[in-house]
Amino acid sequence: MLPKFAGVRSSGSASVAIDAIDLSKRYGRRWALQQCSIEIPEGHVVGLVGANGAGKSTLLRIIVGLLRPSAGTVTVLGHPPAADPAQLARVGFLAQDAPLFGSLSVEDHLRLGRHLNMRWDGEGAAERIRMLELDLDQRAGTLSGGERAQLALTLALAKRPEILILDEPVAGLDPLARRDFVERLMAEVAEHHLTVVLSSHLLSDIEKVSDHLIVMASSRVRVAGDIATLLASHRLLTGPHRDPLVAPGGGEVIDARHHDGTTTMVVRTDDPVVDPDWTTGELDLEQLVLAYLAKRRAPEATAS
């Protein structure tokens, strides 16, 4: 059974953002996506994570009406993706090229922005052009990477979304304009309770702003949930060589590595570990990623 995230309930009633089950989509013979079932809570910030390839970006263009899925349902605040325009204008998203007009200036594109949303916030993108001290008149084409970054991230905002996908849009940002897009980011998630979902390489974004998680391996959700439990259900263990892998304490194995007659195991048990032969460590967050993305990869499916 994939992991499910357990969702915010509030009078008895889960308050679910984005609803996926068993949702795949196929090219030909290639999955790009099989069998994910997520559940993600409303106002929280939700990091994915993944190698390229992974299904990432299949699934947050599912999710925004852009692709329609081979197999399984997917509702975004209880209603199907892109349903109606009343449904498009509660979500935003911002692809990771970050997609503006070159021939067209600051202004043209505030201006397409009021006429395209119904519920567009002027006076609120303009403040977020003034803090930016973007000129109105310059072409978007010749704005830097960073500069586009922002007014694409204004103009997502502006729809006044209570859901906001983003697909790497930091990928080829410098240091000082990542840092900047992901402060201004949480600062409009904590002023307007956004829902994020939040696509990266970088672990360290996905650290500072998240508060669940979702790694994808080979086009599957390897595993998903809020961090800090995922985090509290790992363990570290260090001790002798062994092979085969069985974790002591019967937990799972998720990852392991050999070196020097030692071996190091990442392990997945709710039971504390208790062996005078291995050592029980922590996980950081990276180490957490990584040992699901190390971990052996299922059989490749082939549509039939």
Given for the second form:
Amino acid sequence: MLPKFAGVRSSGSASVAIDAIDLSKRYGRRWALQQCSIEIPEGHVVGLVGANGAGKSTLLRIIVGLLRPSAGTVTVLGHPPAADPAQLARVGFLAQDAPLFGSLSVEDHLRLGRHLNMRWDGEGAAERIRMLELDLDQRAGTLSGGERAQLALTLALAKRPEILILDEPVAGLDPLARRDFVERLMAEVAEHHLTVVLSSHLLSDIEKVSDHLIVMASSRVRVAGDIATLLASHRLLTGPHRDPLVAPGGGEVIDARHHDGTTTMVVRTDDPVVDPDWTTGELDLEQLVLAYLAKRRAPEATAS
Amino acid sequence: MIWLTWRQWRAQALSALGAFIVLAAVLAYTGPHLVHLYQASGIAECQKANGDCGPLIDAFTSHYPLAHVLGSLIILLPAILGVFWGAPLVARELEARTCDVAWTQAVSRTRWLSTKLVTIGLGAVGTTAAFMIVIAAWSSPFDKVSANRFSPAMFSQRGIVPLAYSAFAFALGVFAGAAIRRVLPAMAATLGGTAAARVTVQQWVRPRFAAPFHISGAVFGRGASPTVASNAWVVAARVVDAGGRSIQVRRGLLRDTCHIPEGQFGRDSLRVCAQRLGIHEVLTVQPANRYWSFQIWEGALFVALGVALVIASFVWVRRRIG
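Since the structure above is the form predicted alone, I would like to see how the form predicted in complex with the partner chain looks, so please show that one next.
The complete assembly is shown below, putting the previous chain first.
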């Protein structure tokens, strides 16, 4: 069974923003994405975390219609990605490293947005550029990484999209630019009730802003769901060395480590574990993500 | 979309316009002098009198070596525009990943590509047309005295075919850019592909647009024999023996075969000897009145190839990229 979002939704909105079923993408003989099924509810901020090359960009680029899946289907707000200009207008995208037209000025980029979109918040965009203290006449090719990311975010937001997809938006930024970027993003999300999917190879980049999480490794989705629900349904158990690995009290062993005759395991279960030999601890998000990333290295050991 | 297309192409379009204005100014300045030189050369009178005008023509054409440069410009311009305007059209966006921006705005890829293709494609054809018209006007005294417009070199410099070459080279550049996805290799492919297509058509396709005439005549005759109209295209000339096989004529061999005495050896005795042996020259000729139908055939051929490449480019941009 492939990971699906747990049923609990943190807000009242029940409609699905992005619904992917068995999405796969192959380049020659290499699979960039395999059988990815996810359901992203509207109005949430979803963090997509995984190592470089795990398939995050591939998934996001399929969602915005820049890539075509080799198999599977995806609907965004009920329609195929990039099906027509109306659908393109509903989805904002910030590509990795924030590509811009190097020889065009900041102002040209705002004009470009106005000419290429039927819905365009020109005043808002101009206001944001003013707040960022960007020179309207400066060529985009000479902007710093942080300024480029901010300009690209401004373009994506000025479309007034319903869904915003951000591919590694803060990867190349220094800590200050990172903070500014995230602050602005969160202010916009709060104001316009956007659905956001943002990826990073670092959990720390996205855990503060996301309420949902998707963990990817080796072109597959390892786990996906509401963060609070995920944390509530996983236990960190420490007890005597145990082989073969079976979780006390049932549940799926996600990852296990042996050390000095004791075994520490991350177990997915909704029931409390009552076994005098085992002590139960709470997981933090990082331990949870690491457990799922480690799972790929020893899949047979965790088979229940 | 037109705004973005123009904004991205503006610098190149204006440089082309600047180059055109400079050239047009130079040609407007030197043109009247060239006409004057022609009138003063006496070539027109000489030709009316059916004299041997070769030395006069040589003297006149040596005045402006620029004419050859301009001729080469018309031949090269379609390929240059295909390389610099066509090839980067998709490839540069893919290389700089700006297509990630362009293709996620509320404009379909079809509209993105068609706007660019129409605007810049018409720009390329129009640029070629503008350069050709001013250069042809300036060169008209030269065209009068020397060039046969149906000859392979001149055929591709005048009429409608340069415009068709331009449309073809541009479409080839766009397609190569979409298929190869890298600017420099796409440029190289465009240059190579345009050259290959034009040489192939000129050498092997153009002579077959209509069945040629074959004209026989004596070898070692007076002047250019056998005689054909000066504006006809002599596709091939070969010397054949009585059995119709192509041969190389060696004067020494003819002299020995016919036992021409030492004192009588010359063009007249050789002609008589060749006639006796049945050796004659055969010209493959496309008559002068086929010039425009050949222009239309060749123009249509390149436009058709260009249309096929445009269709392929749409398929690539819509379906293959991504």
